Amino acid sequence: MEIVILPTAAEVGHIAAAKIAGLVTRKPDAVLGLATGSSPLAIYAELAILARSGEVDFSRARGFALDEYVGLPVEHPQSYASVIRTEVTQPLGMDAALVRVPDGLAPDLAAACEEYERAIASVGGIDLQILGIGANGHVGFNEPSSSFQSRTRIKTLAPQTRADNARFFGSPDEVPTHCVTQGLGTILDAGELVMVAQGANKADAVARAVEGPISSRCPGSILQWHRRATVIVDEAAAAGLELAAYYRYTYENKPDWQRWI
């Protein structure tokens, strides 16, 4: 696992696009794992930017949106499915065609989530998923004590995540109970893993996860055992991380050929 510590969230936003763009313009087919909430808005405002100059093609590269919830119309603005299309496809002018969100309207939940699995194994998976990461350690919306081999399924918000969610809403009584969100096995079947995390509200989750020991009270703690997984904070977040001095260490000397940026 490689941490990266910046010094606002800005450039958090800046450095994980900028790892995004390489691997698009090295693979212009890509497919992208599409996380939503606040974390990693500033990393779509930047690729919206290489986009509209030219510098990055978006248009053959594919997306899987981590989570939906369930029962909320697409047109509601704060359904994934809205989300992504206006934060994510049209932005980076992506094919709509190819940018797929679970279906949180399905008569059939069950069936419905395990099509969205076989979805993104007949593109040969996901090959970088964005994350980030809620402050009691809920990555997608796997809350604690999800399995670590939990593929696509229905979950029960925690009353934390939904408390946490009704700044979007307006209040936690009109934040979905439920969702359909991509599991912990889904996400580690990704080729890489980039996740992000600002502000001091979400240092707890950080340490637990890049820190702690690998247990289901904190689901993020799974990148621990991805072999390519990268954490990109900024210093607010990595308030609680005891190694962080390190960190920044083996970041400032990374050999030239490791750089993406």
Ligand code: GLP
Contents of the next structure:
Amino acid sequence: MEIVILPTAAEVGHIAAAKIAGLVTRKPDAVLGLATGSSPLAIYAELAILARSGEVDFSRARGFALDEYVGLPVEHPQSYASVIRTEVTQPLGMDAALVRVPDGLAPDLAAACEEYERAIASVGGIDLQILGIGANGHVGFNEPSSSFQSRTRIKTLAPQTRADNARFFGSPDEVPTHCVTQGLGTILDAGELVMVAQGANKADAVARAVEGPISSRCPGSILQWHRRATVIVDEAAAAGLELAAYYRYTYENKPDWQRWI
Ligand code: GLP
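Switching from the form predicted on its own: structure of the form predicted together with the ligand?
After this comes the whole thing, all chains and molecules, with the earlier chain placed first.
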């Protein structure tokens, strides 16, 4: 696992975007795993600039969103289908037909989850999964106690997650109680994981994910188990890392051949 600590949240977005842009430049039809929430917004804003300037062409890139609320109409501004369309597909110039979001309205949710897994497999899997992390350590909507082998499925949102996400809704009661999320097993199957976190309220979750025991108590700790995982955080989110000085040292002394920016 590579841990990159940067001075500001803006630089987190910049460096993570550079990594993703590099992949799409090398492989124009790359399959991206798309996180929602506030953490990756700076990444998408940077990628949109690269798309507009013609530096990177996302028109052949494919995408699979990590998760979706159950029961929220697709046109609801906080449905992840809406968020992916307005923050990712449109600004990056992706082809909407190549971008999927789990269906939180399917009459048979279990069948829709299985179909989502088949759709990911049918394109050869996700090349790079973008991740944020919840204050309770969740990734996607895999709340504490999620199985490391879990696949896309229905989950009950933790009260803390509902409270955290209430800021996007009119009132806490409007936050759905259930969701559909790629499983931890699905996430572990991606070729590469890039997690971003900003701000002091993520410091504890980042420390537990990066340096704590690998445990479903903190689903983000699965990154330690992945072959190619990068964690990019700002100073505030890095505040709980015991080995911060070592991570800074390794990043500063990275050999040129190992650099991705
Ligand atoms: C959300 C999303 C996750 C996200 C996390 C953190 O509810 N389902 O994918 O990483 O919780 O959210 P934020 O980035 O807004 O802090």
